[in-house]
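There is one chain below, alone, in structure tokens, taken in the form predicted alone.
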Amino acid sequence: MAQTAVIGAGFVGLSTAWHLMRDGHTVTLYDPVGAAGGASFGNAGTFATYACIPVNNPSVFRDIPHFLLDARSPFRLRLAYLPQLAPWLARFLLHSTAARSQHTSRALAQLLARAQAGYDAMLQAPGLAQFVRPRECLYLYSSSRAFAQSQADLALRQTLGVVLDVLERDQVQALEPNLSPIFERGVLFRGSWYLSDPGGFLQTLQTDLQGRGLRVVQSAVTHLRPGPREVVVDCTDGTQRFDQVALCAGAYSRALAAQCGDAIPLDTERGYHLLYPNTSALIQRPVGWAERGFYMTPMARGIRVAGSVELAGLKPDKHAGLLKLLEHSSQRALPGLPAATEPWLGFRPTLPDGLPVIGHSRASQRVVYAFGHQHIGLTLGGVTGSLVADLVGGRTPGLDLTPFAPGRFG
């Protein structure tokens, strides 16, 4: 069995550590904050096996004026960041054509079909099941036009195996009576569920793994140096050598991958959330508003409103306009909400073709990449961890990883 390092303590990293330890490997986990210190803390908490439609799809070309000019748009692009973003943005638009977008959807659907199996055994770990809420996600449309524009995506989801129910206005109100009566249609995604506290889930998982031998180094990795017999890991606390390394550092993976010979066009989608304390009884499940691009999820401490996309890199400053839009839109959708608290910003790793990177580095079979999951790192954490364990263990994965190969960008 191998001495293995896992870099990153989000859903992908901790799931990878779990699968590696189940195989008998000795694992050291590197993260400067520890479990759920980044985007995995602040997401909407949804297990979204229906999420096979990438952000980069043909609707992008139709919606560009809305994205850039409408004050209600959940998308923002900081002009000062545009020169740095331009190469990524050009690739993104190239991958938004119908043929390329459908290729992404098919590849995502293959991963998503295995997502539950990636978690089944893990959820037997002490304390994890308490966070799971078996309620389906409800997606809402406030206009007939928006629902009509969604028909191609809904049909593609169904073709790829997603089971859904289309609801009329009165059915939406019967299911969630506290919602504003502004929603003309809804879609209920069967088989989805959510977590009442994503950060608590990961902290509990890390504690369990530590009790079984996981070593946690709360330090940032600065360099990876793969060689023929080992990989040298340098961090702010020193240097250590490993047989294998799994790079699962999300939005912070690009520089470390470059040290291993791979120029991955990874960038960041900045996502936001707000909390409405002690309001969870107002809704029974995650509720998303399609046109406004956000979810409301009834979590342990209250309703978390999470969503929006901002392309502006890793700067820590929050966009006040997006936070205000989240607050206004959520209070419009759910009139019983009080004032929001605890504004949060996180950095989602994003790739221009909408697919994660899963596979060996160009420099060494001793380094495995697992990052770039965009909005569905929670959902795909378990299955990604199992695939990494296959690669580390020298097994042939039960899934063709070609669409996710690090070398696909040239």
Ligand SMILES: Cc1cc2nc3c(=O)[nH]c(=O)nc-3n(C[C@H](O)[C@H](O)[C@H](O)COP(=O)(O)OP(=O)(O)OC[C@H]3O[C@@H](n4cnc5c(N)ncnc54)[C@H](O)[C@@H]3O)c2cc1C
The other form holds:
Amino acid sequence: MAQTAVIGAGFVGLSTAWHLMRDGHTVTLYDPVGAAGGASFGNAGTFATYACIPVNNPSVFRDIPHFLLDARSPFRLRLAYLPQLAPWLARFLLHSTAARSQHTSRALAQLLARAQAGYDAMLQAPGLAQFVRPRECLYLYSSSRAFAQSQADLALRQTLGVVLDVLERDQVQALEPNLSPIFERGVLFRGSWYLSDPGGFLQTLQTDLQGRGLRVVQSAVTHLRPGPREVVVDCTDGTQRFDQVALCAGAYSRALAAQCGDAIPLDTERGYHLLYPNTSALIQRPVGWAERGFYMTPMARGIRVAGSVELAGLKPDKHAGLLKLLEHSSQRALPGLPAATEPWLGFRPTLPDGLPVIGHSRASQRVVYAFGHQHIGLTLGGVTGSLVADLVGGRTPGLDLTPFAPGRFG
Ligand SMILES: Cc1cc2nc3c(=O)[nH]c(=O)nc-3n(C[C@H](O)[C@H](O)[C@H](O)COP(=O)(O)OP(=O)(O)OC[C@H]3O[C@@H](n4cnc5c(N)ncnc54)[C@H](O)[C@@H]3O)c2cc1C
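Alt. form predicted in complex with the ligand, vs. the form predicted alone above:
Next comes the full complex, this chain leading.
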């Protein structure tokens, strides 16, 4: 069995640690913040096996004027970041054509079809099942036009195996009577569920793994040096050597991959959340509002409103306008909500083609990359961990990993 290191303690890293330990490997987990210190802490909590349509699809071209000019658009691009972002953005737009976007959807659907299996055994770990809420996600449209425009996406989802029910206005109201009656149509995604506290879930998982031998180093990895017989890992606390290393540092993975010789065009789609404490009884399930780009999820501490996309890099400053929009939009959707608290910003790791990177570093079979899960890293953490364990163990994964190859960008 191998001495392995996992870099990053989000959904991808901790799931990878779980799968590696199940195979009998020894695992050291590095993270300067600890469990769920990144995007995994503050997401909308949905296990979204229906989410095979990437943001970069042909509707992007239709929606650009709305994105740039409408104050109600949940999308923002920071002009000062544009020079740095330009190469990524150009590729992102290139991948928004119908053919490329469908390639992404098909590849995502392959992963999503295995997402539940990636978590099934893990969910038996002590204390984890209590976080799982078996309530399906409801996605809403406040205008008939937006619903009409979503028909191609819904049809593609169904072709790719997603089971959904389309609801009329009165059926939406019957399911969620506290919602404002502004929603023309809804879509209920069968088989989806959510977590009542994504951060709590990961902390519980890490505690269980530590009880079974996981070593946690709470510091940042500064250098990765793959060699023929080992990988040298430098962190702020010293140096260690491993047989195999899995790089799962989400939006922060780019620089470490570059040290292994791979120039991977990873950037970030920033997203936000707000909390309405003690309001969870107002809705029964995660409720999304398509036109405003967010979910309201009834979590353990209250309704969490999470969403928006801001292209502005890894700086920690928050966009006050997007937070206001999230607050106003959620209060419009659910009139009983009080003032929002605990604004949070997180960094979704996103490649220009909307697909994660899962595969060996080109420089070394001893380094495996697993990052770039954009809007669905919670959903895909388990299956990604199992694929990394296949690669570390020298097994052929039961899925063609070509679409996720680190070298696909040339
Ligand atoms: C607003 C919002 C809503 C979302 N909603 C959903 C949802 O409903 N469902 C869903 O499936 N997904 C959702 N997502 C996406 C999901 O949260 C991410 O895809 C996922 O968290 C990525 O997980 P990760 O483990 O790759 O990265 P992260 O969770 O970001 O973890 C990376 C970790 O690496 C650590 N790290 C960074 N640098 C180093 C270093 N040098 N050394 C060691 N460690 C390092 C960080 O501290 C961090 O803990 C949402 C995201 C956002 C922002």
